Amino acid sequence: MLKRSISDADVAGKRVLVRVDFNVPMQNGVITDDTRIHAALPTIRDLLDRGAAVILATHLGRPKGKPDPKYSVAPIAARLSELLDRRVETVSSVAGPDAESAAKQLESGQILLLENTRFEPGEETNDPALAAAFARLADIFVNDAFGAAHRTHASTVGVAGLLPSYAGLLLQREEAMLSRLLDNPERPFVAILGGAKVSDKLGVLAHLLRRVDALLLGGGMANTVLLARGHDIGSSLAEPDRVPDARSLVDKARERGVELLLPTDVVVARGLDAEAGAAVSVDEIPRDQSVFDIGPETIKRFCDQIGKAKTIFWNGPMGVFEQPAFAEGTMAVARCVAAARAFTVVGGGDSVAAIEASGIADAIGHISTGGGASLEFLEGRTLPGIAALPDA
């Protein structure tokens, strides 16, 4: 259901309050990849351009409801600073009389970014209180934090019924495209998934099950199939409790028509710190090794699939692809996405970090912003975030 545009909102000398998803990966302090900062430039720029004074409200880690210098936001505004090319104020609240004070002295093209959301205990737990607290801070709301769009949080739920609320162009781009997987995709329709966890997919596997021409399976997920299909995967990550799930998995794909492609030969190593490693068949994993990689039969009948494919839906990577020794398969088959003649998603921070790796996201239909979010999307299942905004 497409949801009110902020397109069709009179912002001009408005305060708006924009829930963004600035949640980066970072590393003693600086940004490592800001990927989502860059997705919600689209929203911010057309706002200030229209007149508005800018409130950026995000999210950064799991600081657990109270102030951790750890998470400050400092390093972002900084960042965002650059990319705008003008100056981010902050403040070192969330809500409250500093917070209002300092939304209160904007004008017009004008930012403001919030401290970190979850430094407030009411965040999580979408407490009224501080849902109110963030209307009093603007005259319009606007969430455009896709990634936590499957959250029902004060800054994307709570604050949603108090303040005239509308979507961002990221939060309506990413429904857009998403939906195109799931409403009558060009076929074939191929899904990869990879990822350490079987258990973290089973719900989106079920879904695109009865959609998908093809699923590629790898990582460590792709182990507990193969555990299910009677295969010794030595000392590999594995989940033994979900080998039920895995034989259900292979028969509903026998049963609907859909292509199955498991890895059929594998990198293994005694550990992650070797320096290379050696592929082998999945008939003769060593009892003292473990699967790290997908090997290079496999990149090889995966990427043939993929280049059959007018749909790519991908999350997840092939296996420990930060590790020099087990890359070759994710950023084999990043590759492959990226040459494919097909209208591709790839979601999930492994595998946009992949795509970025290769230097192959201009390559890509849509990079997904939520990783969580997307797979609750392609499931069926209701975002609370994305309800929460009122009909088109």
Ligand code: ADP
Contents of the next structure:
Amino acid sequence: MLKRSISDADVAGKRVLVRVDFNVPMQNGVITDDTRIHAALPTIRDLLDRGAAVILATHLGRPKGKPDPKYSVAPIAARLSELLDRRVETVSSVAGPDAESAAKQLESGQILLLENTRFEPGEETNDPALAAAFARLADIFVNDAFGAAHRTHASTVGVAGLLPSYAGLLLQREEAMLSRLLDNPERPFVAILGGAKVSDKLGVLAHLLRRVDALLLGGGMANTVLLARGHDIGSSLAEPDRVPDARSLVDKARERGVELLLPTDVVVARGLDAEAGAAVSVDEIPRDQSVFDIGPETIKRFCDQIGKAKTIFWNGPMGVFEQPAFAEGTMAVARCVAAARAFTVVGGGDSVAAIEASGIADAIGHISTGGGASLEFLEGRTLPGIAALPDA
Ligand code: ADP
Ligand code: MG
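Switch from the form predicted on its own, shown above, to the form predicted in complex with the ligand and output its structure.
Below, the chain from earlier opens the complete complex, with every other chain and molecule after it.
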């Protein structure tokens, strides 16, 4: 059931509080990737075009409930102003009298960005007093922060209970696209899972196992599964305490008739600083070396399977793609996913970075902006930020 969205709201002349996810990566006060700001522009533009006054709220980093200039949203206001080619007002508080008077002064078509919501101790505890202070700023609440939808905070859940509330266009799109993977996906449905740790992905693996036709595992997480299958993985990253979980995953896949593809060859090296790795069979991993990527034969097997898919979900790189010597597995799989005639979804912070680096982002059906939130959604869990909004 999709949620009521801003397309259903009459916003002309109204003050609209929009919770966005502008939690962008920053280095020394400079935004290094503004994807998340771009992702919220359709909602912001739509509201402004229809005559609303827009008040934006976001968190940034982890300032632990008190003001910290390091986590001020000032650089975001500047970037947003450039992107929209409009003035963006700011205020030095999150809610309360100053924020209220700044919000009251806004006219139709104007924008105000509140300070970092996590400067308030009541944000992460979903304090009713803070939620009420947010509600006093506006007539309508819009949640467009899909990346924060798995959190029960005052600016995501609390305030939604106090104002007429709607889903933003980004949140609505995320919900629709991810739902397409869970409800009646076109078959064959192939899921590609990788990344560092199998423990991070056990929930999503268990849920997807009931829906997919094939499961392709790479990255560090596959090492634990190889370990469970009795392979010697040298000094590779693995989670030996998760071997029982990995074993039960293998058993469940067999019971359900899900094709489980593990690496049959891998790229190994003594350390991450190696200039190049060597491709070896998974039966010949040297004791003193680590697996840092999938090998060419595995790439081919994975790509054959990807080529047959009608629905693809990908989360987690196939190797340490940050190092050029170990990026080929991830880049090759990205090219195969891009070439597939399938509905494709990519989720996860590092996976999205890998897709951007591979230059094939345009060929992907949906790139999810929510790392943790998209995984929780695909685990079949109800996200509190979405649940707090009325159905369409
Ligand atoms: P995502 O953010 O897309 O969910 P993860 O955070 O789970 O992905 O994993 C990404 C990280 O996994 C990357 O930093 C990558 O270097 C690391 N990784 C992938 N394969 C390996 C491997 N074989 N050994 C060690 N680290 C790996
Ligand atoms: Mg990550």
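Because the structure is a prediction, the values reported are computed rather than measured. Numbering follows the first chain given and starts at 1. Each form is matched to the other, and the largest set of C-alpha atoms that superpose within 1.5 Å is called the rigid core.
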Rigid core superposed, CA of residue 339 - does it shift 2 Å or more between these two forms? no
Flag for residue 46, CA shift 2 Å or larger between these two forms after aligning core: no
How about residue 68 - superposed on the rigid core, does its CA move between these two forms by 2 Å or more? yes
